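First comes one chain, alone, set out as structure tokens in the form predicted on its own.
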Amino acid sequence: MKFRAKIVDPACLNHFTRVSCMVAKLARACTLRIRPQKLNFILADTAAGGGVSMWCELPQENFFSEFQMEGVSEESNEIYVELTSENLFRALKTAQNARSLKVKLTNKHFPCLTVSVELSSASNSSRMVTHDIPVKVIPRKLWKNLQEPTVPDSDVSIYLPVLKTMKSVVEKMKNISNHLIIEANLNGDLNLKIESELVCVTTHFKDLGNPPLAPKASTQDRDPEQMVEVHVDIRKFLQFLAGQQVNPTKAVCNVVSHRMVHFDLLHEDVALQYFIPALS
């Protein structure tokens, strides 16, 4: 198993960390699996955390300056490692106005990641700078666990607001309480909603759009009026939303009613799949 891969142009440096940085605040720690084309950041939290998975996607080539990985055998040319993602982005900070940085999988007595950073000095030479982050080698009969995770077809698909507007919103409703109903219709129409037993307040956003659904017999005779509704846990909505760094290209919601709420998200070439349970 090698892995190795540089990164020269400071567009695609900043890049890479705002992407980690997204991927810190949405999972603790998370799997990194290197294939030759694309790397992926996964969290398949199935029933001890929630159930909340992620799945982030980054072609390599739009990165990379050069890379290189051989995978465990020939025909299963793929890495996955476990490692504790403010780790990652700790490191990659550092590599603000670096010159470049390199990524390996090294053996320090424990397997690692290796991150150097080269960093211009005044005198115009360079320093190097070099983090070890602890990873664990996952064995190939659990990968079968870590595959892109199969999305439900929804019965409401919605573009979203801006997402900062929906966080300054949400951070207000969690102070009055735990669950949040996200409700949703196929007129652009969302609504955010909580319920005590002193008070009901809902926030609404129009004319959102609907992208194209899959014809399917449940939504082809729906009310474009009727709202399909999930309740999930408010502190997980807002831990999505205070991942997203940047304002995305694309986003949409999509809700499978009475039992999860799957975003898909595009940051420029970074695609982003993140699923909350609905709660029982």
Second form
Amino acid sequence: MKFRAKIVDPACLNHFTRVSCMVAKLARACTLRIRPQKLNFILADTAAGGGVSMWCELPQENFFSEFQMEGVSEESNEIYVELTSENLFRALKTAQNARSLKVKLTNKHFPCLTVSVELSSASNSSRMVTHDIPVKVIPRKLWKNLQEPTVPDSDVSIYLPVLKTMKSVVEKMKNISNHLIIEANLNGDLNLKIESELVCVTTHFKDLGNPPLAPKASTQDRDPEQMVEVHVDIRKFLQFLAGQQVNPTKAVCNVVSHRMVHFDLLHEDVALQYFIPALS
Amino acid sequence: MKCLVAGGNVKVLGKAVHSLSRIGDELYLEPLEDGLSLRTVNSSRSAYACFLFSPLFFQLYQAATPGQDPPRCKILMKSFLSVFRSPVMLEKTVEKCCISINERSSRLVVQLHCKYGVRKTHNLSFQDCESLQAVFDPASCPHVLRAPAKVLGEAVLPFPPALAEVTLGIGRGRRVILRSYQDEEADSTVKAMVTEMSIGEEDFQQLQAQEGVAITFCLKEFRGLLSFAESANLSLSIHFDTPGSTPHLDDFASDDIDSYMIAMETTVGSESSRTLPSTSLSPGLQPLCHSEEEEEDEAEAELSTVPGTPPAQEVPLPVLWLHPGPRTLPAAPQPRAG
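Having seen the form predicted on its own, could you give me the form predicted in complex with the partner chain?
Up next: the whole complex, starting with the chain shown before.
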């Protein structure tokens, strides 16, 4: 198993750092999946994680000037490792003024993802920072839990409003209740609602637009005004919003009535899918 | 005792106090003939820091009321720091700072003379104490590094702020290596990230150490001294020792001491460094180091032409003494390709 990659372009480095920042905010520990053309950051749903799951994909050639990998075997030319997301972000953060950054899989008493940074310095002297991030190699028998999730058969699909606006609204709502109701319809309306004994607060977003419907019997004869709702833990929703530092290129919300909400985002060339299950 | 600090030196004093507050919870203030010393030691007695402000730093310096012994005060660091809490405020509004002792009320009086006729007076209670003294001799340390504080500041930047300890060593090719140190007893199921910073010899003004030597010390306390040095734009000399390299003539049963490190500053622009005055240990005082005689060689600081006016470049001599404590040092850092 081998992996070796290099970034020399400062814009690419910046972009990769931002991706890693987002992943660090969304999942404390995640799986890095390395394939010849793509890199994935994956969080599988677990009872411990509260059923939340994440799938992030990026095309490696948009980031790395050099990229070589050799998977577990020829038929399974992939590598799956688990790491603490914060470590990767911290390592990349120190490379902000780097001439180059190299990432490779190493074994130093234990398997590591080694990030080596060649810093640029005014005095022409060479400075190197190396970070050894401990990783856990995931055996092939567990790979099936880490595959790309299927887009759920949703009842309503709607474009999201500006994430920053939603975040500031939801942050205030958190002080009132942990139980958030997300409801949406096929007429571009999205409501965020919380209820407590004393008060009920709803924020209405209108004219958001809906992505074109796939022809499906279940939604064909639905009244576009009819709201479909899902109840989620507000903290999980906030955590998702906290990870989005920049407004994405595309942001779609898919609601499966009373089951789950699925977010499908695109940040330039990085695709992110995030699932929050309904409160039981 | 009465000391008057004026102008830009008030900010320097404030920064020194901030630096000391990163190390210990109590401040030992003692006016000596050589100057006002502010010292502290951390709770585990593994780090000692001292700032010595020469008389030239002050507009007025009177160590003791004639006929009396100079006082030795121990003050709560929090209290003293609160006077100098905001460096910005010190720079913008404080014109003079007067430190004196009110014998009648047994208070240390710190008075800030500010703009627009505002005067802030702080009356701090203190305890009489013995002189806090770490007796050490940098000249006995075989290894020396010297670099501008900026270089060392950049060197510790990649390490997480919460990191407790770091190992400093000389790697192959005379590169100076700093590596995060993880306690081996820590929970082994959750391994921590290891960060290593490698700097070329050319960034150092002096590098007198063999490849393979290394010392592990507390980063938090070191950062305290570093922030002062960076703000004053000074160079930092690091003198250190490794186990077995220096024969100790120990009176004290301090078998804790494997090695120690001293970070000292030199005065701006001059090659000479001033050492602390040697003081014999008072009985009952906890020994912090072995009792070697100190070499005394007071170097002359730059004198200004008008007596009593502190020269613009006069800076205190800070010393940070770190004692890593009883553990074996990790293996010498792995060399990295430059």
